[in-house]
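Here you get one chain, nothing else, as C-alpha cells; it is the form predicted alone.
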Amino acid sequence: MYPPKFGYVIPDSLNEALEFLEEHQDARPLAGGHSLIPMLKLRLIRPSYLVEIRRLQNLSYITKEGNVYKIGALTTHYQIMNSSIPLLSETASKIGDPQVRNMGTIGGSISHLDPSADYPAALIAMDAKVKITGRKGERVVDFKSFAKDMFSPDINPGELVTEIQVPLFEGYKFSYQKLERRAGDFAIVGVALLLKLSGDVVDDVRIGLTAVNNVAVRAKGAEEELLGKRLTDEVIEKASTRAMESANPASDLRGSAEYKKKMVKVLTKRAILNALKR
C-alpha cells in the first residue's frame, strides 16, 4: 500500500525539531524509519508531517561516564552491536537483518515500543533510564515507567527521546535468547539475562522478558529461585519453570499462548546455560 500524503520537514537543529513538533502535535519524527514507514504504508497512522531527525548527528553517540553508558537516540543498532556493552550489544546483534541494523536506531525502536521488540527485554533487566527532551527542558525516567503500554511510551506531544542510559554490569555474565519464525523477524519470545556469581553462588540475577506481555517485564519468580543458590540442574529447572509465571502471552498466527509460555521456560534455561559458558 502507499502511505497517505504528508508534509516533510528537515530541521537544522534539535530545537527547531522540538519547536515544530510542539506546534504540529500530529507530526511524527523520522529517524531510521523501520518502525514508522510500515505503519504509514498500512495507514495505521496519518501524520500531517514527518520531521526528519536522522541528520541531527549530535544525537548519535555512545559514551561511558563512570559506571553508566550514555547512548544517543540516533545511535544505530549496528553501532550498539559493535560497542561491547554487556547484554545490550548482543541484543542489538539479533535485531532484524543487516539493513535494519544499519538504519534502525535505539531511540526510534523504544519510541515505537512494539511489544515484540528486542531491546525492551534487555533495558528492563538493566534498569535503563530514558532521557526525554522538550522545549520546556529535559526529564529522565526509568524505562519501566517509560513503557506505559504497547505502542504507548511516556512521550508528550512536542517531546523526543534523546538518550538512553544503561549501567555498566561489570563482572556479569549475560545472554539474550530469541525465538523467531524467520531470521530477522520480531521476537515470538525474547529472554535477556544478567547473572553475577560469587564463587558458584548467584549473587545477583536479572531476567527480562519481551513479546509475552503488553510491555517487557522482569521474571521476578525466576530471579527469586536463583538468588543465593548454587546453579544445580534442579535449581535451573525450577527457575526456568517459574519464569512462565511472568508471561501472559496472547495466541496469534505465530503460536498459541501455551506454546509461548513453554518457550519462555526453554529460553530462560538456555539463557542461563549460555551465560555460564562466558
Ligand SMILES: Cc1cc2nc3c(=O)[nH]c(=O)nc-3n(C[C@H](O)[C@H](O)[C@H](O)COP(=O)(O)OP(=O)(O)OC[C@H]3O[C@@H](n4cnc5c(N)ncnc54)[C@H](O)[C@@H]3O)c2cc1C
Contents of the next structure:
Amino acid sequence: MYPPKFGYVIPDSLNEALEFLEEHQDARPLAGGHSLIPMLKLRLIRPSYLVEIRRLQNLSYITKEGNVYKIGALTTHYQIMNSSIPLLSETASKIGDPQVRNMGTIGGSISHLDPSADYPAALIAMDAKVKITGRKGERVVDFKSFAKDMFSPDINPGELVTEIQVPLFEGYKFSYQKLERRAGDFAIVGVALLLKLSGDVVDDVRIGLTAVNNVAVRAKGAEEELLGKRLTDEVIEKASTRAMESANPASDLRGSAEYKKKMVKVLTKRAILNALKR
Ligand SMILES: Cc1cc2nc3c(=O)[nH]c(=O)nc-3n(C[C@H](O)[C@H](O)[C@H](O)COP(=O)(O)OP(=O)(O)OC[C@H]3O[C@@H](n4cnc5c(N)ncnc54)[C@H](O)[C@@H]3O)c2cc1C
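Next, give the form predicted in complex with the ligand, keeping in mind that what was shown is the form predicted alone.
Full assembly next; the chain just shown is listed first.
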C-alpha cells in the first residue's frame, strides 16, 4: 500500500517543531516511524504534514538525577536496552527485533499507546511520569493518567512528549516476562515485576500487566497477596492466581480470553521466580 500524499517538514529545533504543530493541528510528528509509517500505508491516518522530530538530538538522552532517570522522548529502545535501568532496560530488550529497537523511540511508543506494547507494563509498575511540552509550557503527568485509553494518550494538539521519568528502584529485584507468538511480535501477555525484600519478607511489590486490558494496569490483588509475606510456594501460587483478577483480555487470533488469563498467572509466577534469582 502507498500512503496518501503529505508534506514533509524538518524543524531545526523543538520550538520550531512546536510552532509548526500548533499551526497545523492535523500534522503528525515522526519519530522512529515504526508505527506511524504502517498507519500511513494502511491509510488509517491522513495527516497534512509529517514533522520529522527524529533529528532533534537534544531529545535523545538518559540522565540520572537524584533518584530519577530522565529519558528523552527520542531515546531508542536500543539505547534504553543498553542503559541498565532496572526493569525498563530488560523490557526494551524484548521489543520487536534489532531493526525496530534501533529505530523505535520510547516517546513514539507511548504516544502511539498500542494496548499490546511492552513499555506500559513497566511504566505503570514504576509510577513513571511523562513530560509533555507545548508552546505555552510544560506539564508533567503520571503515566497512569497519560494512558487514557488504547491509542489515546493525554497529548493535546500542538504538544509533544519530551521526557519520561522513572524512579531508580535501587535494591529491587525485577523481571519482565512476555508471551509472544514468534520472537519479535507484540505481547500476547506481558508482566513487569519489581520486588523489594527485607530479609525474606516482601517489603514492596509492583506488578504491571500489558496486552490484557485496553491500557496497562497494576495487578493490585496479586500485590496485596505478596506484601508483608514470606515468599513460600503457596503465597506465590495465590498471588499469581489473583493476578488474573486484573486481566480482562479479549479473544483474538492470538488466543482466547481464557488462555490469555491463564497465561497472566503463569507469567506472574515466572516473573517472581525469575526476579528471585537475581
Ligand atoms: C515489525 C514491528 C514489530 C514491533 N514489535 C513491537 C513489540 O514487540 N513491542 C512493542 O512495544 N512495540 C513494537 N513495535 C512498535 C515499535 O516499538 C514502535 O517503534 C513504537 O510503537 C513507535 O515508536 P516510533 O519512534 O517508531 O514512533 P512513530 O512511529 O514515529 O510515531 C508513533 C506515533 O506517535 C506520535 N509521536 C511520535 N513521537 C512523539 C512525541 N515525542 N510526542 C508526541 N507524539 C509522538 C506519532 O505522530 C505517531 O502518531 C513494533 C513495530 C514493528 C514495525
